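Read the single chain below, which is given as structure tokens and is the form predicted alone.
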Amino acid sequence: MIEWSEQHQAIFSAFRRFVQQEIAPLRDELEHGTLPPYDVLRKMFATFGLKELAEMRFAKALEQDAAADRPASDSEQDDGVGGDMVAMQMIPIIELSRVSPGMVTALGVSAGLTAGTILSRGTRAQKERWGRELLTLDRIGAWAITEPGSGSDAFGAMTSTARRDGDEYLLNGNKTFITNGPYADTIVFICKLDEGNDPKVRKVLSFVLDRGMPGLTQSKPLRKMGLHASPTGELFLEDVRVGRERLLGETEEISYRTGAKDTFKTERTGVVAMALGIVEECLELCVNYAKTRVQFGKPIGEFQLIQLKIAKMEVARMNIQNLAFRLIELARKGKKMSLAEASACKLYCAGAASEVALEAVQLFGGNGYMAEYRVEQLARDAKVLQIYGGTDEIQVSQIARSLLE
């Protein structure tokens, strides 16, 4: 794939109109945390038939289970269907990221990461109980792995535990930086099985929790630098009692560590579309500003240093777009990036988006530091791409290890 098709361009235009009409006017409310993003996202799903597509995806997952008697896998695509699906998933992400990248994170964690974990690891009964409503946004999901002391060492420093109590489990622990945490209806809680053994060798299990369970506390939204349209919070569990039906897969034999690589690949390649949206918006804003802002008697776009900034932004846009096309082509062939390539993808795209957004602030000068010109929001939002899903330093380590093996 070397360019977006006419069909893709038409879909881009439709989503862009929706974003400008329905989301841009709400930017201040979303940005300052007074308006959770979920009803707006549900309206988008209804407008573009995304809820029906989610229902189809869910039905297909169950059909695959029935046909092969095994968990469904998104990697099994043929006849180009996978590529078309990836392209269709990217387009709304790109357009949303131009105005409100935080909404993408809220959507991706709920309908992507949380639902995907249940669909890939859950029993049929668990998928039917939680999977469909997460995919359709009828329920909001959170995926809880990060802890106050764990950060990049998510498994090694994990202290949250599950302890057997008869036929049930008691869950204890504290999770932080949890996207959708304050409002989540369904939570995938990742912890270690405490059998009185060394914490370093304990199995990592995952449980599905529901809002309001005794012993489960969801904090108010945390204040943060950017992504204000994506509510982030803490979770506190004190002797939360659950039955085996809430243990994903209903077995202790498969540790969550075994599926971590697939989760990381999904998170890291997901940054591509977000970065592309941010860079495209920064570039468009800068080009328009450079044409109209007059200094020393002429538009600043006539100065070579301004031209250099804009040219570098266009190079970054082209590179990120080509990575998006690569993801689409791989999906068409039923393939995915390796973990190392996904890490390289995230490292470049996150860095490029952050650099472009900061240069946009610089190009706008004093105006760029003001919220009304929007590049300051994009700069704050872009920075987190270098942190979540694994910091830049973690990506470098993963890439280097793959080369030195």
The other form holds:
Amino acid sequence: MIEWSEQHQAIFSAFRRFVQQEIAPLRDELEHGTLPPYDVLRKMFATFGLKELAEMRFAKALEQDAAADRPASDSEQDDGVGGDMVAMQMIPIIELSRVSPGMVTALGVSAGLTAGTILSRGTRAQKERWGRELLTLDRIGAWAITEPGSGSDAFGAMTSTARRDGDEYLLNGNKTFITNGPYADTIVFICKLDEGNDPKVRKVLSFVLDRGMPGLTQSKPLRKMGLHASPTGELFLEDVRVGRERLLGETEEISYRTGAKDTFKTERTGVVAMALGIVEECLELCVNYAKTRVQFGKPIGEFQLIQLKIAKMEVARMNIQNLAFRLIELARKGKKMSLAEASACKLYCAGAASEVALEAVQLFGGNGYMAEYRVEQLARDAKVLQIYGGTDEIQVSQIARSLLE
Amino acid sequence: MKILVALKRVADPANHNKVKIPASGDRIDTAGLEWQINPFDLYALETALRLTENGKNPKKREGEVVVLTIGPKETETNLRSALATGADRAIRIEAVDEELDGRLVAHALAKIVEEEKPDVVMMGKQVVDSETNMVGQVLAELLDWPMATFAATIQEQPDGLLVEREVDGGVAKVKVTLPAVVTVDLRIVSPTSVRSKHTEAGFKYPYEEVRFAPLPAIMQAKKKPLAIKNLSELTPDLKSTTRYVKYEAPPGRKAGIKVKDVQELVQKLATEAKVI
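Other form of same protein, the form predicted together with its partner chain, not the form predicted alone:
Once more the chain from above appears, this time first in line as the rest of the complex follows.
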């Protein structure tokens, strides 16, 4: 793949129009956290028939389950369809990220991460109970792993616990930085099974919780540096009593780590599309500004220091776009990136997006520091790409480990 | 009801600053322009879709919408976007943009109408590139069909269409029997402007523009039929009779002046601007 197809272009322009008409006018409210992103996301789903696609995806996942025992996450093994699916998922992310990267995160965590976890690891009953409505955005999902004392070392330092109590479990723990936490209807809660043994060797289990369960508290949105369109919160669990039907997979004998790797890969490739949207928007804004902003009697685009910034942004845009094409092409062939390659992609794209957006602020000068010109928002939003879904430092170590082992 | 919608591609009006005229002034340099369907023609497409559905279920078609354009192969992109939006099939008449004028386009359309026999031919009231407005009227004359131009509302009735047109000082109601030619104005896409015989009483469209194409429809647009005709075969003996003498960019806006007092203002208005 060397360029977007005519069909892709049609999807781009449809989403661009939607974002301009429906989301751009809400930017201030989303930025100030007074408007949760979910209603406008639902409107987007309804407008583009994404809800029906989600229903189809759900039906297909169940069908495959019945047909074979291979996991649902390997469903992209057919001729070219996988590539189209990846492109169709990327294009809305790219367009949304130009105006509101936070909205992508809120959507991705709910319909991607949370739904994906339940669909790939849940029993059929669990998929039917929670999966469909998460995919269609009828319910908002959150995926809770991070804790105040455990970030990059998610499993090692995890203190959230499940204790057996007859046929049931009692869940306890605090989770933080949970995307959609304040508003989630369905929560995947990841914790360790406490059998009185050494925490290092405890099994990792996931439970599905519903809003309003006794003992579960969802905090208000936390204040943060950027990504304001994505509500982030804390969760507090005090003796939340659950039956086995809420234990994902309904078995304690399920290795969490294998499933988690697939999750990380998907998260990391999503960052490619977000970075592309942010960089494309910064570049477009900067080129227009460089042509029209006049200082010392000429447009600032005629100064070489400004030209250098724009040229570097274009190099980043080309690189990220080529990585996006590679992801689509791999999916077309039914292949996937290795974890190390996905990490390398994420590391590069997150860093490039951050750098481009900060340079955009610089290019705009005083105006760039003002909210009105939008680049400062993109710079604050881009920074998170270097932190969530595995920090830059974690990506580096994963890439290096794969080379040195 | 079968409706033929004529679409013209125009340079994106939002990017008008990209339009360049070479020093010779003999043409407009179209390199690098982004093309889209003339907005008024998109309203015609939306109108045709509303006339061939019941509103509540756009997937259930109550008639046929055929979209047509005249131009080079690249215009198929625009046709496919119209197909994704909901049209049932498309026709492209192969031609070179520079060799066309309104009269020739109307003659070519008349030939297609003979083959397709639609109940209504619909298009925008004008194009936003050259700001011309003649194809609909010439076509109605060639076909000897009734016409209603600048439609702001359309109501389907058992014996034709009741069309309201906004005119100076009020609304003119025109009743046309079918087949007919209709050109549409901006307000035709208001929530209740178009009522087909299938539209349920009280139904309102939740948007005031051309509808978005759903993602699956964009993916399937390629599978919808797109026929290609040749202008030279449709109108072998005709050529454009319009001659463009010269293109010129409008003069750039000059900086204004400041006046000291009202007296000077009045004096300049009288002697320089000559408006009083």
